Amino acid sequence: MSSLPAARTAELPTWERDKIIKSPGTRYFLLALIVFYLILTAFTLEIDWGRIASGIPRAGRMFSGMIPPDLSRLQLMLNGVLESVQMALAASLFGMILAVPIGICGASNLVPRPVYFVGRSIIILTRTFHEIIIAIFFVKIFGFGPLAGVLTLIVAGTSFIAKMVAEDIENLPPGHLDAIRATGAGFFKLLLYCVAPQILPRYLGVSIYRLDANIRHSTVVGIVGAGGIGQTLAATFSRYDYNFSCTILIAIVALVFFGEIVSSWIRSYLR
C-alpha cells in the first residue's frame, strides 16, 4: 500500500487528549493554588512531628501484642456480632417502612407545596448529622444498649432510603403521572399504578444496600455505648486488652464480607 502525500498528511487532523481546561495558564496557576493552600495547611495544622515519631514504636506494641488473637471469649464475642445483626435487621426492616412516607411527602410532582416542604425537611434533618452524633444523641436519652444502636440505624436508613425514593418519584417522565390522572384515579391508584412499579426495583436495591451498610454501621455505633460488637471492642481498647481485640475485628470483617455477600446474592436475585 502506498503512502499518503507529504501535503495530504500535513492536513489530516491530530489528536489531541481534551483537557477539562483548556488554558494552560490557568491549569498552572490551579496547581500553584493547590500547592501553596497544602503547603499553608501543613503548617496550620501545628503538626507535631515528636509525637508522631513516638506514635510510630507505640503501634508496632500494640500490633505485637494482637498476635496470637484470644480464641478463649468466643461466646462473649459471639453474642457481640449477632447483637450486631439483629440490630441492622431491625433497623432495616422499620427503615424501609418508615422511608417510603416520607419520601412521597418529599416528591414534589406528586404532593402539595406545604407537604413537600415538610418531607423534604425531615430527609435534610435527618442526614444532616453523621450517625456517630446521632448516636450520642440516643444514649444519652436512653442509656448504653442495643435500643440506641437500633434508633440510630433507624434514623440514618430511613433518611437516606427516603432520599432515593424521594428522587426517583421526581425523575419518573410528567406523562405517565398525568396519564392515570386523566383517567380519573386518586392519589392511592396513582401511587398503585404508577409510582410503585416504577421506583420498586430501584427501591428494594437500595434497602438492600442499606441493610449491607447497617451491619458495617451497627459495628461503629457501639464505640460510643450503642451496642453491638463495637461496645465490646471500644471496651477491649480500654483495657488494653488487644489479643482480643484482634479477634473482634477478626468477627467484624467477617461479618461484613458475610453481609456483602448476601446483599450481593439478593441483588442479583431481584435482577
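We call the rigid core the largest set of C-alpha positions that still match within 1.5 Å between the two forms. Fair warning: this is a prediction, and the values are worked out from it, not measured in the lab. Residue numbers count along the first chain shown, from 1. First, how it differs from the form predicted together with the partner chain.
- The rigid-core alignment places the CA of residue 238 less than 2 Å apart between these two forms.
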The other form holds:
Amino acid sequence: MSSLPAARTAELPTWERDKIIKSPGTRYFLLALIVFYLILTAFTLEIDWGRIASGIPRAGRMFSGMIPPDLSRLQLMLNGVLESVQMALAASLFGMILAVPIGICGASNLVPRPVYFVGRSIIILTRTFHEIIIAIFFVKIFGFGPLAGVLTLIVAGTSFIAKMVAEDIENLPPGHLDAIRATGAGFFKLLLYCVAPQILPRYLGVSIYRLDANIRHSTVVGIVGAGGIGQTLAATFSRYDYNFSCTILIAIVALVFFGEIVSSWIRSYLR
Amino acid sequence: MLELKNISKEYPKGPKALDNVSFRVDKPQVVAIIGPSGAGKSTLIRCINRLVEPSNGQVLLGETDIVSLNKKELRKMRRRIGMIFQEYNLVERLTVMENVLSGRLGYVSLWKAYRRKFPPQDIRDAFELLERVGLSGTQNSRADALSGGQRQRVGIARAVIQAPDLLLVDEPTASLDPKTSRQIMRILVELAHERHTPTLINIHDVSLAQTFSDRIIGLCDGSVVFDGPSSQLNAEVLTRIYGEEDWSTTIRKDDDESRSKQERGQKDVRGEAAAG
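Here we have the form predicted alone; I need the corresponding form predicted together with the partner chain.
Full assembly next; the chain just shown is listed first.
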C-alpha cells in the first residue's frame, strides 16, 4: 500500500474506448469511399440546373395563386373532410377487430408453428405494400370512391395493429403463461387470464395511434381516387384551382392536428 | 402418491438435464430438492406437470402416468397439481382476487371465467386463503401494487385454492429477503401439512431446506445423489451434492431452536404478513 502514492505520480495510465472499426486504415478507407461516392453521384446524376431555375418562379406563381384561400366552396370541403374522418373511423374499428385473431396467430409462444407461419405471412405480406399501392389495387377493383379508401386503410391498419399485438404477446414473460397453464387452463382461458389483461393497455394505445394515422392516410389515399378530402385536393390541383387547394390544405392541417390532440388525450387517459 | 420412474430429459443442445431420476413420495410430506445451479431442479419439477416434456420415463400420480396423457387429459391432470414460482408469475394487471381465482380456471366454463362468475364456494375459499396467508382486504388491489413477499403469498393462495393432490414449488424464496423467506416457507409448510398435500420444493438455501422439510433429495448433474430425512444431512452429503467446501457453518446445529420456531410460526404468520 505504501508504494501506491509513488506509483501514482510516476506514470498515469491511459484508457480509450474501443472504436467500432478497430483498424484505423479500414476506418479512413471507408470514409474516403463515402466521400468518393458522393462526388461521383453529383457528377452522374445529370442535375438539370435549367429546370431548377425555371421551377422557382413557377413555385412562386403557384403559392401566390393560393392566396387568398377560396372560402366560397366550404360545403364541398367539409364533405371531403367528413368523408375522410368517416373512412378513418370505420377503418380503425375494423382494423382493431381483425388485428386480434391475426396478432394471436402471429405470436410464436402461443400457437403451433404452422399457424404462426400463416399469421406472420399475413402480417408481412400486408405490410410489404405502401397504402398508395394497396389503394391503387382497390380503386382498380371497386372503382373510385371511399369504399376503396376504407378497404385500404383496413388492410394497412389491421396489419399494423396485428404486428404490435403479436410482438406484445411474444414479449410476455414465459413464466406468466406457464403459471396459468399449470392451473389446467386451456388456450382460451390463457388468453382471458394472462394475455388479454397484460396487452390490453398497449393494444388500445396502438389502436388510438392508428386512428390518428388513419386520419392522415385517409387524406393521402384520396389522391389515387380512393375517396375523402385527398380526392377533392387532387381534383383542385389538376384544375389549377390553387385557391381552393389552399383551403383544403389548411383543412387537412386542422384535421391532422385535431386527430393528434384527440389521440394523445385518449392515450394519456389510458396510462 | 407420486412416483417418478427413470425420468430423463435431454434438451436439443447441451448435456442431459436429467438422467434416470426415480423416487417415490408415498405420504404427505414436504420434500426439499437441493443441488447446485444447473443440476436440473427446475427441469425436474417442470417434468412432473409437463411444462417441460420429459424425454423418457414415467410420472405416476396415483395410478395415472402423466407422461402418457393427451392434451385434454393433461389439462385435467394439471388441475390436481398446484405450482408456485420463484418470480411469483402473477398476472400483474389483474387484481389479487382474480389471480387467486385463476387457480380454479380448470373448473369453470370459459364464459363464466370471462365474466368472473366463479362459484360462491370458490370465492369463499379465496377469501379464507387470503386471510390464511395474511392478505385480508387486498382482494381488489392490483397484483403489481404488492411487494415481493405479498406476491408470493398470492402465488401460494393461487396454487392451494386448486385443492391440489401435489404441490410443486420452484425456488419460492430466491427473490425474497431472509425474513420474508422464512415466513413464506412457514406458510407453505403449514398449508402442506394441514391439507396433507405432498409438496416438492426446489430450494437453493440449504439451511431453509433443512429447517422446513421432512425429506431432502440432492440432485447433482441431473442425478439423485442423496435421498433421506432432513436430519441426515451432513457435511459428507453436502460435499456429494455440491462438491468440496467448508460446510460446518451451513448445517443446522440446534434442533430445539428450529422446532420451537416452527411452533411459534403458527402465531406469527398473520401478524408478520402485513409487513411482508
